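A single chain, nothing else alongside it, follows as structure tokens in the form predicted on its own.
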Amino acid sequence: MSIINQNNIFIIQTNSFHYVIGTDKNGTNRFFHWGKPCLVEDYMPEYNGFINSNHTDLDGICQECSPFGLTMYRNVDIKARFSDGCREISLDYNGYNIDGNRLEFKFKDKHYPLEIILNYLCYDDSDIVTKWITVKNSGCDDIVFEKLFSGEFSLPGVKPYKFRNTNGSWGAEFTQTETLLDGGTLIYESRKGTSSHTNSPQFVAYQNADEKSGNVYFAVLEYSGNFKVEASRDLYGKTRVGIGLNDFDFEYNLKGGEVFDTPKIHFGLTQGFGEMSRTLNRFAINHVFPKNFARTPLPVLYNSWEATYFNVSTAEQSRLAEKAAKVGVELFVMDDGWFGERNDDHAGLGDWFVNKEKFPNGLDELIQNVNNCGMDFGIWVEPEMVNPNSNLYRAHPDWTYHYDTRTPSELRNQLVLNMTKPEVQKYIYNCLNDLLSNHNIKYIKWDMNRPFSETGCENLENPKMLWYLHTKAVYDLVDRLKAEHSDVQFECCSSGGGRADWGAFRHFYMIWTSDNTHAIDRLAIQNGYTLTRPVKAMRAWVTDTEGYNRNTPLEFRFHVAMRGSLSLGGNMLKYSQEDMELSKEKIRFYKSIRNIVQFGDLYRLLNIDKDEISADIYVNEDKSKAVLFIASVNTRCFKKSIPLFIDGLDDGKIYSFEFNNQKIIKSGAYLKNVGIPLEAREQFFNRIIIIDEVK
């Protein structure tokens, strides 16, 4: 991939598209093209000229970064307040720098010591482009930013676009929505302090697209806090999208000499939603996940929460560990209840010392028992939170976000620690570093179970900076701990999927998808997750929880969870011998296909909501082997006898597999275009089919 400069027109080239930006005769940053490659010499600035006194030329042009001020009346990306009270930005072109696959596109304010750099990065092995904005204060006085997005996009043509995002909730994360934007402004956002269970920090825009075809324009934001996506369509039919830090209750003080980089955006253009998902999955593995485990398969995990809840002890956890080891689990994780005076969710958060009543001989006795079973040991923590009933809160009530004149709002009987305070960061780091240094722990589940409230922080000169600084503190703490303990894996959890975003993927190794582990619901949750998120990071549990929906067979639960990073969470002490044997066989089988699922290409063939059947196929890199998952809860009127078109294989290769007690040998072209007959008539129909190339 490369970046070419043609008279201050910059062509960012990938294998499949050109992204073209530059300046016009006024030195204004401009966007020109996002689409199929053209000749380099084709690109040149277009001039709108004056429109009228109510619709100005600045309103009409397409830009990469639209600053507030002058005669700009549409949505903007950057808004600042200078020390003399001026609240608009006026930029001049200030040169560029190309270093390999990176472009710095530079601007400076006409009067104030503000420099803005638009950064672009392309990749030799990916059709993804990354962009972000750098702001520099080269003066002495503060510059206060009231809005600071990471970038703007202009979509080609004048016809309305549909936008796909999520409108989920706790227990129903990644519920997909489709909205036609034919005028006005469409907003997706979070105001809770995390990226949240509701909207996603992304945009997916299209006009006539499906899984296999049609232009899909997409971008994901690498950030886990309050975000905002603003998509608007004006009277001329131009659709623009801005994405970045939410300007809700936001400001950022940039002091003299300081530099600030906005969160990165990763964007691209593919044919169909399926290729978008596969492109992002490969990109995460190659360029986003922490390097030391990016290409390592995630272990099969057992978590004790559902079996014991807060009632943990060495004896009980050891019995569970023995059971888990017998079925092939590789990592045993003790969840909540091991610390402080923690017998329920009313007390103990913040007191990260071992409960001596539950573990009179300390943690090492249990850890040794787990290790003797041939498994690594992991543990649950919730470092950003504190219970009012805790030693930490009694000693430091001022360590929470609070107002002295307001009564704190407790959610799950807990408050949010003020992570912008250095002393809070130091306390958390020391607690976790000591835990990891003194015990053979190979995994941390980092949870965060409530949004912010009473956002007072007397330590900050500008308290509106807390939203960003809190998220940055989490990243910094995790990165410090990873650097000190490079053999420890970190999972990101936020009351389920409340932080399942690309910022989490940059700093953590995996995410907790949802507290809803019911297999029927998970078919939809996991389908929505995989649209823009990497399969490898998707933890999927087999549990006994059946309260959200109807009871499902254990095999069905395993087959749904095998579509991600398989984990177990049921009470294995109550498993029958038949359940244990089934679990052992399923885990053994999953290990044989794990590399294909976690590192392969996913093709979504059928959607449970639209087709009554769910079908996903995972294909390895050279298309010599694939794993096909088929599941249905039940189908109506005995009508589901259909051809299943199997995509993702090599048209010219011959494949062999067993299906419905028949051996099928067909070409990839035949399987894609003719398909195989599928009957899914019984309740909880599920099949896993291994497809091999015939050598």
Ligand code: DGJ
Second form
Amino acid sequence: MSIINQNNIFIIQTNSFHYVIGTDKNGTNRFFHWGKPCLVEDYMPEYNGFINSNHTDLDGICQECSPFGLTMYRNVDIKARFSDGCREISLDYNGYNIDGNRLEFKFKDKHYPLEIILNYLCYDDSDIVTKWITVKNSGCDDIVFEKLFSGEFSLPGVKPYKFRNTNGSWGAEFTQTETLLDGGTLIYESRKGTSSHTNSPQFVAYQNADEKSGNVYFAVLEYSGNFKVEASRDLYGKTRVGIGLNDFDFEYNLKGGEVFDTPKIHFGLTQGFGEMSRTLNRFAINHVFPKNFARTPLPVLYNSWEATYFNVSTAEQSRLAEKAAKVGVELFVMDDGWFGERNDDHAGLGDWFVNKEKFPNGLDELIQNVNNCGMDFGIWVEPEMVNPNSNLYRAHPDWTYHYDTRTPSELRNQLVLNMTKPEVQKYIYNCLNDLLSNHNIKYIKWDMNRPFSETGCENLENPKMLWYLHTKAVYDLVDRLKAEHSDVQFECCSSGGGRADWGAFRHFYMIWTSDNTHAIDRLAIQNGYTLTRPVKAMRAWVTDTEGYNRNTPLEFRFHVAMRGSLSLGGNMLKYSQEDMELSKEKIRFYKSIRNIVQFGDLYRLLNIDKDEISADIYVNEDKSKAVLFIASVNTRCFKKSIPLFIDGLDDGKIYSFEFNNQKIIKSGAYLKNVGIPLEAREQFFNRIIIIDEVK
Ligand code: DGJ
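Same protein, different state: after the form predicted on its own, show the form predicted in complex with the ligand.
Now the full complex is given, and it begins with the chain already shown.
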């Protein structure tokens, strides 16, 4: 909440921790403390380098930014090449600037016109600190960066840390892993062009932590492209973590006079994983989501994908819309298939013009029908892509990433457009701007369905800049469209949750969580999602699960999807009267609790994978009301008879609720420490319990 300078030791203060950095007598940037607040006068630069002639000082110290050069042999954050061939950075301290909650901690190269600023931002209403690095070229010749991380962290003590990340894939996003780092280097990264389904751009480090207790050191990166998290532990037990743009196949030419800001890192320290998730959730609402929508609940959405796939038309979509409106849906989104020759995934991407056979009178007829039903209209696009079978590709084969000597690898029968070309950006902007200007569209689902390959770009002086420039071009386009069409909301999708990162939350808004809409799998996927991502942004559809996996009752599917931003995606034309009644009732109920789900605090009580039962409670700000979701799938060994300890309520308040036809009136302390008896024994057991304070 404030930043204090004491002789070039900077104390960045939040309510729950101090982050202390500064310079030493050599003017080197140093890290000193990340932990419980101490007396600010006590902090001083301590020497913790080596005093052994076989080791170097630089390898022993903890830094906020470690440049490559001199006798530095550990992992570095920045590596640059100057025009005369020198490939080392050697920095002098260059002063600081504190402006309210913002610190600029400045350095400059001893010889070359390179300035490096370490930026810090803290917040009055959040125990999060943001940091990033600015590099400035104040000379004339290019400085070429070969590595440009956003910052480094050093974890307290010398005992090994565990790291929680994901090892997911399409249909199995946010699958959690825990890895003990007792030596060497642990890397989480993406090389696919997006942040991807596999690892997450974050670190979550701890020694002995669970949902409720234990120090959890965490950071998330606001970036949607190739990233890298590089954690290492040295012989002396020191654990350091660097995080930022992936240096794999990366370079960035900083021209004379140019300035570059690395992606931001948001970091914190909490007691337990639960408080980490809640701190990040509140931070997203208050500081990351687009301002005009951040505090408004998300509408209940219907998406046509699983109902009609590519087979969209005015008549059928209108019929679906009528059904959706009848049960209380507020926004109707038509997915893939409405443009070009898009009858399957072999053709049409790039031709963002209405398919006249499917929509002979244009889009407005459908939009009008949707609006007449009292719903807003949204539409699917995949702007970064082209099918070779498209007019766009036939006219501009050179608009894709390619090498003339290589056959382009098609994935999902499509190629990636070279988004670093201004003419490509202009084309996409014009198509989308026309779409939004000419039609009453309130929602864009922006998809991206394949990783990059054959990444040649003849237009770039340094083609290794493409990874960064692609992501930047996507952000710039979305930001421009949002500025022109401020009433339009953007959903970020990449074959499900392949771009579900903090860059997406900043520039788009919500994300499509996974193409796996099977409710049982969703319990695990959603649990993994909520660890470091905001609940409100998690779109969760109720679909028809037949054909994929074991079927689950419609009510069970609703109860799982209601733990995020409820959406529908089944073929409602096949819904029975009973299904329609149930959907209507569930949506009405969701609307009554969505403020608590989307803006409240989530406490994960039981985990389906570990406990065989999933239980999540969402609590409102003043802890006067909560919604408890419980679900389980099968009974084994009479095991599921347990006391459920209900966390998150106010110890001193009295609460009342109905459970298993019994009225329960107990204090928050009792519910937390004694719990309620839970028998989750039937097939597809699921309950939603509203807990109210007795006033
Ligand atoms: C992948 C997405 O994850 C789906 O929801 C759907 O939009 C398809 N693409 C459409 O091609």
